[in-house]
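Form predicted on its own, single chain, as structure tokens, below.
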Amino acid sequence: MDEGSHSVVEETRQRQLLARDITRAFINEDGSELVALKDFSLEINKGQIIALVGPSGCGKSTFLRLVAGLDEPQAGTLLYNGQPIAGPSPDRGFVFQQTNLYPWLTVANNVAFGLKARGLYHEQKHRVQEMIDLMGLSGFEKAWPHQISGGMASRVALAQTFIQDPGVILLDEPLSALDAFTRAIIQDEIVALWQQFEPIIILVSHDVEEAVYLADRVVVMTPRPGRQIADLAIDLPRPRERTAPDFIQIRREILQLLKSEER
């Protein structure tokens, strides 16, 4: 390993996730090229919550798929724990916009699914009920997905991911279909889970208030092709007060950045 590569690995051990000059393009049916990400860079320290905000189509979800190992960049460096990301891993969990629960499994068995798939269920069986209780799902262990509300389905999807204790959790607008009240409650539950398990969380959201409420840093992206134009530290104590002047000011600053990029 040359000196430059060695320094990148050492840096990533401190930052845990490192993306440098990532480019990802797709070919349309007519043969034209659509560049989702261009020279996109991001460094994330262990245990941080990062929110990505930007116009639709700017590559936010594409970046999550790259980190998950569901896709590969065409150019750039993408490292986790000092190693290139090469395919999916249980240490990188993904919660999609659609909950995608297994309809033939009960709530309890959906929560336990990852543990069973990895052969960990028998030694960690007790954690299933602990997670169900933590997520406010007690009493619904034997319910089927079609019998529970959208908010409860989101809780099951989050429990299903967090119970596996991955180092990175990718949230692709998992609360976007919920009403404002339910969404606010589950945002607090995400913070509680994060405080307990301490993963990196990368959140994609079109809701700037949600981004400021949850994140340690909000990364603002340009319209396609997506690049980083701002990386704002959210230095506000938790639990956060949405009506506090500092909160409102940060939200306004991010909205102004987004509007300036649309012009």
Contents of the next structure:
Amino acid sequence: MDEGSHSVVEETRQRQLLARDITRAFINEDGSELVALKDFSLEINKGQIIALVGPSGCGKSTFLRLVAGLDEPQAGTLLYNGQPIAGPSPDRGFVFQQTNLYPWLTVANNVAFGLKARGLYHEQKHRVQEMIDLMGLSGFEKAWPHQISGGMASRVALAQTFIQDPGVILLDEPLSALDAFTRAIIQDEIVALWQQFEPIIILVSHDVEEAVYLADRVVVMTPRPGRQIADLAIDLPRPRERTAPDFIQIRREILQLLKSEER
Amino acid sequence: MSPSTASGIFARVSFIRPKEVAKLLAPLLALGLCLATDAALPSVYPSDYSEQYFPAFLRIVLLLYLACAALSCWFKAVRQRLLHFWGLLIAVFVLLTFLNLQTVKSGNFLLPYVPSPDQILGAIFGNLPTVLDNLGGSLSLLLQGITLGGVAGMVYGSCMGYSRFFNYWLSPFIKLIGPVPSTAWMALAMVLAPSSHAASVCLVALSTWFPLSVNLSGGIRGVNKTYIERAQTLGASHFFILRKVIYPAVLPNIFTGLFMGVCFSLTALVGAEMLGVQSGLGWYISYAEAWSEFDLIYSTILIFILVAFTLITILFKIQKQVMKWTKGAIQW
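With the form predicted on its own in hand, show me what the form predicted together with the partner chain looks like.
And the full complex, kicking off with our chain again.
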């Protein structure tokens, strides 16, 4: 082992999640190459919320899939707790863009899915009801996913992931299909869940306001090839005020960064 | 009349609207027409012939309908059923009247090609032991074949859908063998199988296996990838994903495959019985044909209709029960 890789391991003791010089390219159907991520680096400390914002094709979702272990980088180092990421794990939860509840399972069984998959259901049965109560889903335990509203479906998807108490939670535009009012309510619920379970959250969003509202850091990305152009710390106290001058100032800054890249 | 002044039972009866009462009574008129023409008009058939079954049949239908109509005053479900079927019931009774008039009452439709409703009923109830014997034989053959083909189709389709390796080696086989009509295998099956019964079971199984495998493997390959990835990130094993994600997701494909399988199987069954096994409803039809007993042919077709309808209705009832989560599955 050379000295370089030793220092990388040292570094991840503090930085729970570490990506260094990640490259991931896809081959299009016509044979051309699409570079989703090029030499992308990111370090995330324990318990932080990171938002990745940027236009389509900037590799945000690709990065989430890499961290989830659903895909592998072609080059670069991707470490979680000092270990390379190999394959999916319940310690790295993923809430997909479409809520993707299992339509053949009731709300309660959707929430319990991970516990059942890992054989923990019998010991931890009580946690399912606790989670359902926490998310305000009481009374809908036996409902089928098609019978509940979009907001509730998002809550079930969040509950399904948070009940596993993972160290990392990846949110791929989890609220993009909701109306603005419901979205604002569930954003507060995400903050509450985060404060209770204290995972790293990596949020991918098209919505700059959502990113600034939730995140400790906003990473601004740009496409072709996907890379990072800014990493802004958001030092506003929670709960945040969307109309506060600081908040608006940061939003404007990020939007200008994105706009300047477009030119 | 207001509910407060009427006593319990009549208060509820009064909730039926006049239009609904008319709809409930209309089939009775058609049935009455059938009964009246049958009783009033003389038979033109040879004098040693007398109607035995048709009048009794009509009276039983009348009693059943009256019973249902009475129940419909108190049970909304029964009423809704009757109100739904009233038009079709009238059509059935009118058609029965027409057939009766054209055959035994006028001789416009010639014997032996078109027998009267009475003779068709007679062919069933006059030979009841034989009919039941053949029906039993057919059903047992059919169920054995469908079970065997169902299991084979589930295994084959799962392997083909789940694994690239199996798909490579298994799919050419099914693409070549599957579409060949099962009766084409008849001669071979009779020689190769230990008994003609076993041969027929295999042919019926073949016709269930094919549509089930194709539907199932296609379904498995088409399962929404996010369902599987989500399960992986939640810590599910391959086996758990297969049981709790993939199979539930392909249940609609399984039922479509089984539905087609049952339909193909009936064809295979009749072919097998006509050509190979010397029993069962298929054999009964070819026997009746050989002796020009058309009333037997009609009655056996009638039994086939009932068998097929019952089997498929049961299948859809099971589907509805198993797939409780769906809003609008395929309706039967």
